[in-house]
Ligand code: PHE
Amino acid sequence: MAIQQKGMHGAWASRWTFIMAATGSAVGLGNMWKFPYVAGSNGGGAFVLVYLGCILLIGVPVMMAEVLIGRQGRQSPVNSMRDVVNESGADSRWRHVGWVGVAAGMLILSFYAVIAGWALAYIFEAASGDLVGINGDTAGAIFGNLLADPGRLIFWQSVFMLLCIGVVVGGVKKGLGVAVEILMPLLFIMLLLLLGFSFFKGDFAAAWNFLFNFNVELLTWRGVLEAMGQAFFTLSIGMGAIMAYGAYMPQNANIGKTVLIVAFFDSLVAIVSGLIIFSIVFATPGIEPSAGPGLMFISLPIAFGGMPGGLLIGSAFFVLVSIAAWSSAISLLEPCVAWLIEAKNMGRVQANLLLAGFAWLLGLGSVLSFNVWSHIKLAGFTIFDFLDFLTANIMLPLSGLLIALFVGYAMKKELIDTQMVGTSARVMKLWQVTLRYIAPVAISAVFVMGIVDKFFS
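Could you produce the structure of the sequence above as one chain, in the form predicted alone?
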């Protein structure tokens, strides 16, 4: 078939390689420091139930649409959108959707590498013994000293970016495919080991209650919107990564079933991470659960420094975090690399160095926003916060919304049917209804909530 002949980047060795790659793209820092706290603070089990429902009604349908476009186009997101739009006879303006996702992915990579660098640095902080017996003030000072030192931040940002280049430069089979076949099993093995440690050495019962007590009274409408947003963002939708990975997906793989497996693994990692983190936090007197960097780089180091074997476990935990960040970051670099190879006939090495270098240079703005440029504001934000807001609150929801609307209303039915062979009529109908009516409304609500939160609350 012509569709099989379009691809110039190769294909995943198997359906399971795609599943591991897509799971690696989806599993990231947000699974580990945002989801557990947001769940526990919004009714525990009630929030988790709503979140899983949103995964099925928002995340999975839009992810299926993104994979479908990628596999139909068999190219970078930019060129896949262009060709699918032309094949569908749709308005040419739909082609820009590919650019929105790829641009968002590159902007995210620029500051994501900085945060991932923190995790790399903390592997050695834990292993060195500096965390033994620390209190809140000391933990805060250690993290503050890291943020205040541009040289250290740039060093670890550079190490992380080199790790990403080392994978993506190898291409689909020898680079990305081999990496995810090693990294994802390693991630799950480490998750299980840390889960065992937290069960026997941490306060597992308190963590379980925090995450799963069914407190409906704590679940507000705002919590429901949080669940929608988490369901949308956790699957890496709208940033070009899933569309690029879909372009390398075997033609005989069922898109719906495959995406459901990815969503299951992604949710599993988020829940297990929460049990690990809060078992350790609640086992340490005087530490309160918090969200964001405060949990990961202040609360947890105090806990690791005060428990038997904590330094080894702490090092292992930050290795786990670094693997999760690494598997996500390579998926952000690949879409733009693929486009440069197609559009400019560049070699993969040259394209990687150029784009990673651009992301690294842009990331220096984020590095310096924590110290010497902290006074520089863009629309009231530091450079780091501005890039985070622009991508998470505007570009990703916009990209996801447009993907849902395009496949739901503008993509040619025959092209959809070609990619969805083997899907029952009932599942197809349910998918189309959610893609046309439910997902757009939910994503729009997340979009509006993000704007209101930043400027009107």
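All of these numbers come straight from a predicted model, not from anything done at the bench. The term rigid core refers to the maximal set of C-alpha atoms that superpose within 1.5 Å between the two forms. Residue numbers count along the first chain shown, from 1. What changes on going to the form predicted in complex with this ligand:
For Gln230, a C-alpha deviation of 2 angstroms or more is recorded between these two forms after rigid-core alignment. When two forms of a protein are overlaid on their rigid core, residues whose CA moves 2 Å or more are considered shifted, and Phe210 is one of them between these two forms.
With the core held fixed between these two forms, Ser41 has its Cα displaced by at least 2 Å.
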Contents of the next structure:
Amino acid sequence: MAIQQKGMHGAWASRWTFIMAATGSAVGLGNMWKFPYVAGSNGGGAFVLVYLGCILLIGVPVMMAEVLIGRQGRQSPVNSMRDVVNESGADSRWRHVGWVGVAAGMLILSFYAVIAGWALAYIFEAASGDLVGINGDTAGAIFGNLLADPGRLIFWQSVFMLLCIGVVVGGVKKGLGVAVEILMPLLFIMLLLLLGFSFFKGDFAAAWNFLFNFNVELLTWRGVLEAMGQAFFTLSIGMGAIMAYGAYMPQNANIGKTVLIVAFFDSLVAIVSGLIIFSIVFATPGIEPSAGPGLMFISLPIAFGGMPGGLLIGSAFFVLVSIAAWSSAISLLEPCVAWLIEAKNMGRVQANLLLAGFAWLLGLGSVLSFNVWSHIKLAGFTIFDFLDFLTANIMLPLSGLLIALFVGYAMKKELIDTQMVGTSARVMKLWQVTLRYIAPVAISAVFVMGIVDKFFS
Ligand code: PHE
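Alternative state: the form predicted in complex with this ligand, after the form predicted alone:
Full complex below, order starting with the chain above.
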């Protein structure tokens, strides 16, 4: 039965399609919206360094482990995990790791679609000329009006969800594969154009200094936890997206090298987005880099509104953000859809409608947390902030920790070796040490210190 199920969803056309799909998953709101503002509110340079350290030391090894489990199991994360645990003769409780992923995926998709909806709304806001000549107050009012209007938020959230369904119903080859092959090159071209623009028209030097000047006093344990959470979130690891994509990866592709390419692209896009955003922000007097989630939607529009060609550049920028969000959100939906198809024998269309509908419904909680429910607090957070903190800073690192421990200690060696053929003994050793010791210790320490810092100081 398990054997027959293998590969039932199809496979990527080539290793490059996997790279583009995984990069599409990784590069998203996390890089363009979240990274700049979290770096901004944690003081810049030192945060960026910790973040890059987490990517290399924890992110890459855990991502390799996830791809490996996926490619061995060739199914949705839940069933891949179950089969690999069985084949390894490991404790059956390891299976549950797959479930943390599916749950986190639904939770993330729920609020992700809301923020992506803001980006969609701003394409039209920018194109309509509404941003021309605005100042801080008007920019704040435009954003404030959007957040205060549940109807508009729900409209854009729904449009975004429909875009995601449109791709995922097409399946692995014709849906996701085709989408990423078009969207990713487009994304990179637009990013380069905007980088050129910000280099010549913005304050590039100030942005560079802000992101790379090391200011350690501004960093707290909470900041380090956020840097680690950001590393997990941005690489799409700990959730099953990468495991699901790994299930469709050609057998002959080298996992280590492929993952390094994806992590490189992802970090590059985060840094470049930071440079673009801060160049524009610093060129505009009176805007703070630490503006928080509004950085992209308040500070940037002021800057766009005040510059020649800002109408075009502004719309292009929000198209770019929407594309990035789109290619990520499909990877939040696919693992859950694949699981429903396998477990309940459901059709792809039905599974899509059901799960996207569920995430949409859940997303209403986030929509309302910006207006009528803004007074409702969970552990001191609004519903939206709570979901963001819970998934990025707790669920993803936790399930990443379990994945590292599983592949490090419990997975059958022969299975690992078959998936890692062609990898040098030195790299294997280094990877194993990281999974067994470095990643678990680092994740646990950051976890404990970050949580203590958040709730007890
Ligand atoms: N990596 C995506 C981003 O940076 C978010 C994401 C997280 C996507 C987890 C899939 C799984 O925006």
